[in-house]
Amino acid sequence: MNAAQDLGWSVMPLGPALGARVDGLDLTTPLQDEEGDALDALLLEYLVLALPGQYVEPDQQVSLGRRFGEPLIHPYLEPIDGHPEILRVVKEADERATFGGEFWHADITFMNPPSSVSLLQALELPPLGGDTLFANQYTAFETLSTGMQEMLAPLEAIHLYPGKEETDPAAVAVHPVVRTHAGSGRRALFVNAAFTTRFVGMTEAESRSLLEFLFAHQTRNEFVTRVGWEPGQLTLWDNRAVLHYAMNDYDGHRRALQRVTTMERIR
C-alpha cells in the first residue's frame, strides 16, 4: 500500500472479503519498475484490482498481461480480429445466456498449467446491472475444519472444458484440489462448478457429494464481493485464489468487454 501511496495512487477497498478499487495511474503508457511492482503487490495483497479509466488499446491490454504470464490463445473460442490473445465478451440485447454460462469458475483451469491472472476491459456496459461477484479461495479452504482441510490435501481432481472428453489432451487437466500461491505461500481451494467434474481415481458419481459441498462452501456471501463496471474500466483479477461469476441481470441490453489470460508460468 505504501508503495502505491508514494506514487499518488489512491486505493480504496471494495469489500472485507477481497477487491479494491485503484486511481492514479495510467496503463496507457508502459509501466516503470516502480510502478509495475506496485500493482503486483496490491494484486497479490487484494486478489481483485478495479482500474476505472484506462481505455487500453489492444496491444496494451496484451502487453500488460505479459507481467502476469503468456497471454493464452484460447483452444476453441474465436478471438477479436487481429489479436488472437483477446477474446470478445458479449452478450447482446437479444440474448438471454452470458459468455461461458452462469457458473462460479476459475478462467481455464482445463488447462495445465492453469491461468493466472484475467484483465477484462469494459467498452460497452448496461444502464443497470452486469457486475461481477468474485470469492477469495484463500478463506475458502481455511475456514474448513482441520479434518476436512487434511482429507482435501493429498487429492486431485479433473478439470475438463465443457462438451469435451477426457481423452482431449487440449480439454483436460489434473490439478490439487488445495494449492499454494506461488506468490503468498497461502493455500486456496482450488475446484470451480465450471470445469471440475471429479477426483482423481473416482468416478463422477462418487465425487459428486463432496464437489458439490466444495461448490457452495466456497462461495459464501462472507468469501463475496461485487465488482461494478464502468466504460473504460480494467479489472484483474488472481485465478489462482479467485473465483467469478459474471451477474446475467441486464435483459434487453448489451454488455461487451474483451479479455486477456495469462497462464502461470512454470517456477
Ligand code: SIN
Contents of the next structure:
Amino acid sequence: MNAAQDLGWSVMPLGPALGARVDGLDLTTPLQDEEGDALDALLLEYLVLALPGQYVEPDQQVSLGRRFGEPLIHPYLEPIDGHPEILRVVKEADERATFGGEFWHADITFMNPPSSVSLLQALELPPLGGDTLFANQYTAFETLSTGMQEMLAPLEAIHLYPGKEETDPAAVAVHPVVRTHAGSGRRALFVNAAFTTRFVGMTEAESRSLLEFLFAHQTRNEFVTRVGWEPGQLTLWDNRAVLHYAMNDYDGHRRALQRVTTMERIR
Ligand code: SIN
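Following the display of the form predicted alone, present the structure of the form predicted in complex with the named molecule.
Below is the entire complex, every chain and molecule, led by the chain shown above.
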C-alpha cells in the first residue's frame, strides 16, 4: 500500500503523459502531516492533480498554497476583493479572449524566483468545453537528442511580461533553459511561448528559429493530458515541470475560476 491508499484516497491516472484525479481527500480542513506528505508525493509523481469537490474558501486556498511556496501578489493583474494572492480567471459570456490568451505557458516565469505550483479552483463552468491541457516538460527534455540536450543545458533565456520592456525590472527574468526540479532532481525544458523572448547573449531574431522548434516540440501530443473541470474542483499543477493551455471553445458561456500561484522558495 502506498501513502495515498493508506489514507483511503483513490488515485486515477488521467493519461500516460501526466496527471491524476484524486478522490477521498478533504482540503477544507487543515492537512495532517501524513496527508500533506501524500499530497506532495502525488504532485511530484503526476505533476497535475485534479481534486474534485473541494470548494475551498479563499483563505484555505492561500494557506494550502503556502505548502508549495510563497503565494504571489501579481504585479499587473487585479486580485479578488480581500485576498491579494488570489487572481480571478474569468471569461464572461460576451468575451472572446481567455484570461491568459491562447498560449502554452508556465505561470509567472517573468519573475525571479519563478513559480512552483498553481492551485486553480473552478466556480462556474460552461456546459461543455473549457478544459485545460497540460504538457510534461521532463519528457519534452528527455526526448530531445543528446546533442540538443547538451547544447541547451548551459543556455539561459529571457522571460518578459507581454507588452513590457526588458528595462522594466518587474517584468523580466532570466532563467536556465533546462530547469532542474528541486524535488525530483529531474531536468525539464523551461521555455514557453507566452513569456520567453530570446536566449541570453542572442537577439530575438537569432533566437527565434530555435525557440520556435522548442515551442513546437514541448507541446507534442504525446506529452499532453487534457484535464476537465467540475464546479468546486481544485486542480494543482507543478509549473517547474509542466506547461498548460486553457481551451477557448465555449463562446457564449461564462467560465470563472480562482488561482493562487506560489513562487519557488530559494533554499
Ligand atoms: C491559467 O493560465 O492559469 C488559467 C488556466 C485555465 O483557465 O484553465
